[in-house]
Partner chain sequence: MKLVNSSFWKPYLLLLPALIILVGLFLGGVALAIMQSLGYFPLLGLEEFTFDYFREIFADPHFLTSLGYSLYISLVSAVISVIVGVFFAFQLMRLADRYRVINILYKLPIIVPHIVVALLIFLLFTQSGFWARLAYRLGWIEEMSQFPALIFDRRGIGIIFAYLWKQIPFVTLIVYTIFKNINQRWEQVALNLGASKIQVFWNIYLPLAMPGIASAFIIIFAFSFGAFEIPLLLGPSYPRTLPVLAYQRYASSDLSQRPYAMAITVVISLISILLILIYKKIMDYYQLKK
Amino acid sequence: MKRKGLILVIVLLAFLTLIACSAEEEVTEELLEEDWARIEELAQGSEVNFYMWGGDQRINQWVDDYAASRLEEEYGIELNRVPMGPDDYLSQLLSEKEVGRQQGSIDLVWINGENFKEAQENDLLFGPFAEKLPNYQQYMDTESPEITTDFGYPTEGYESPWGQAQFTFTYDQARSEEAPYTFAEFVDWIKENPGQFTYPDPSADFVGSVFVRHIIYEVTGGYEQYQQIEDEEELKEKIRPALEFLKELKPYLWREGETYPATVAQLNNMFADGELMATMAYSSILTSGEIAAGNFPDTARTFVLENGTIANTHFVAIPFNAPNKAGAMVTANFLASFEAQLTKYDPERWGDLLVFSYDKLSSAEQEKVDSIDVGEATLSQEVLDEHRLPEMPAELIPVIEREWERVVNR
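Show me the structure of that chain alone, the form predicted in complex with the partner chain.
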């Protein structure tokens, strides 16, 4: 008798799971068919678990204080920030995929670059959902490579943009009257001031590495050709002139290129000490922050080059087994709203760049953006927009770093 009961329970459970699974799939399929009003309705009063890197207090505060309370007000959504980086949540999703767990615990993740690629290659994400979001349609330049690709990998609507960072150079007005604008001016500037410019060691520092990618774009004729490179040898061939250029530049660099600062922090220190006339950052607001903190001289200013500087976009995505996909979509849409983007843009709160296309904003909205005090050293959103280049495919980067090591650093 007892055994029979057990078997019954097992059969029942298996049956229920089956139903749950198929129902889940139906919901998933259906959700992307629903209109937005219905999705918002489904999201009402739900709970969204947002997994994100938690290493920056200001970012955490923005999510906990601002985003969470606004979502509560608008949709009754309870937003739980879970401080877990991509390495951890991806391995969790991967093992859930392996055991076929259809009801996970993660609703939304902060993701980009290599991690997004890994997630997509293992079918860990739900979508394509980005096109469903009204704010995506209204504000983003849906054609631009910053939105449609992520470090060269097509996003295909599986992630929704929510912020950007753009590379800028920093110089000191008190020292150099005018910042260079064309690449030729930039090179002359370095050559006329020997020993006062350098870049961080690209094989050890992220910012140094992106600096080299700028030189590659400038010297070898633009970024487009690098989006579709299959062969390592082809890449090496293509970037060769840029590396030769860097090699010839060495006599004009700090310490004649005999050594490079190991970190961008060291580069910043040497700029602050007046040893160097320029520094650089994968950020457009860092310099204003450093001035406010008293580290950089008040006369420090940022600049970009005529052909642009590299930017990367960061995104949010929804796992394949997110228990609350409707809530996640509403949250993603909220994060891309004008209001959320504007507060995030304020350097007092976070200082992350807008993902909007400036052109797509109404003039009233443009005014609001312009009125935000981003610090005197920061370029306007308009200027940054007009000088923006996409990143290279992530898998090319280590090859470039090794080639720099082999050709330039000797």
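Would you mind giving the form predicted alone, to go alongside the form predicted in complex with the partner chain above?
Lone chain follows.
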């Protein structure tokens, strides 16, 4: 009898879970079928918990001060920024999915790359919702691969773009009259200034990770060969010369490569203090913002290498069990608005690259964009566009980071 009773309980729980999942699917479908005015109405006066990387004070301030105040004014939405990295919130969502928790605590996440791919493959996201957003339709080039794919992985409307990034190096003209341009010049520059260059730990920091991918492109002959790799062993073989190069470079690095800064923020501080001759960022405008804030010397400038610099788009997404999906959609729409994009383009506010299509702007909007002073340290958009390189497919990046740890950092 006890065994029969246990079986009955298990069957009942499975039935209740099935009902709950069916109800959730109905709510999801109903929301996506609502017109935008109704979605805005549902979002009025609600609370949106926005989980995002919190490692840059200017970004945090833009979200806390500008975005939060505008959402409160327009919709009565209370925006709560929760600093949490993707590894943490993905673990949380995976756990909630496993136990069937249909109402979580996360409404919106800042996400891209391998984290988006993992989330999609585990059914952790709500959607497709991007096409419902008026600003997505009005301002985005919805046919561009930079919008429709994320590190080569199809977005399919489960992400809304809210910014672009392009990798640059920063140096101080007061210490180095000219920046290197070719890769050979770059290597000589490091070796001629031993102990004054390093990069963040790529297994812990996304800027350090993208630096390693640049080295892979440089040493192994470009990016094209990595766009279709599916075999992990083939990838390991291809990147091995680049990792061996980084290993051989260690004696010339800060502390001879025995340790690496844990974050790009630490790297920036070391550059600002004069301990390093260079820093780096997944941003082409950040240096101008740091100069304006008094953190970097006025003589700081940015540079890219001859063979190119990796660029990508960053997005926001809504978890499958977000308690306030309507509020999250309204917030995502606001982040894609012309007003929000313009303010974060300003290097004194943030310095994030615009994500919308310039050609879809009105003449008045184009004039406003053109009037923004992006700072003397910022390379022209023409130079950035000429040197723009695609990201590697998302599934390759964790393998590269593990191999760096095994080969270079052992």
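These figures come from a predicted structure and were not determined experimentally. Numbering follows the first chain given and starts at 1.
Undergrad: Going between these two forms, are T309 and L243 in one rigid part?
TA: Considering the two-part motion between these two forms, T309 moves together with L243, as both sit in one rigid block.
Undergrad: Relative to the larger rigid part, the smaller one rotates by how many degrees between these two forms?
TA: Spelled out, the smaller domain pivots 38 degrees relative to the larger domain.
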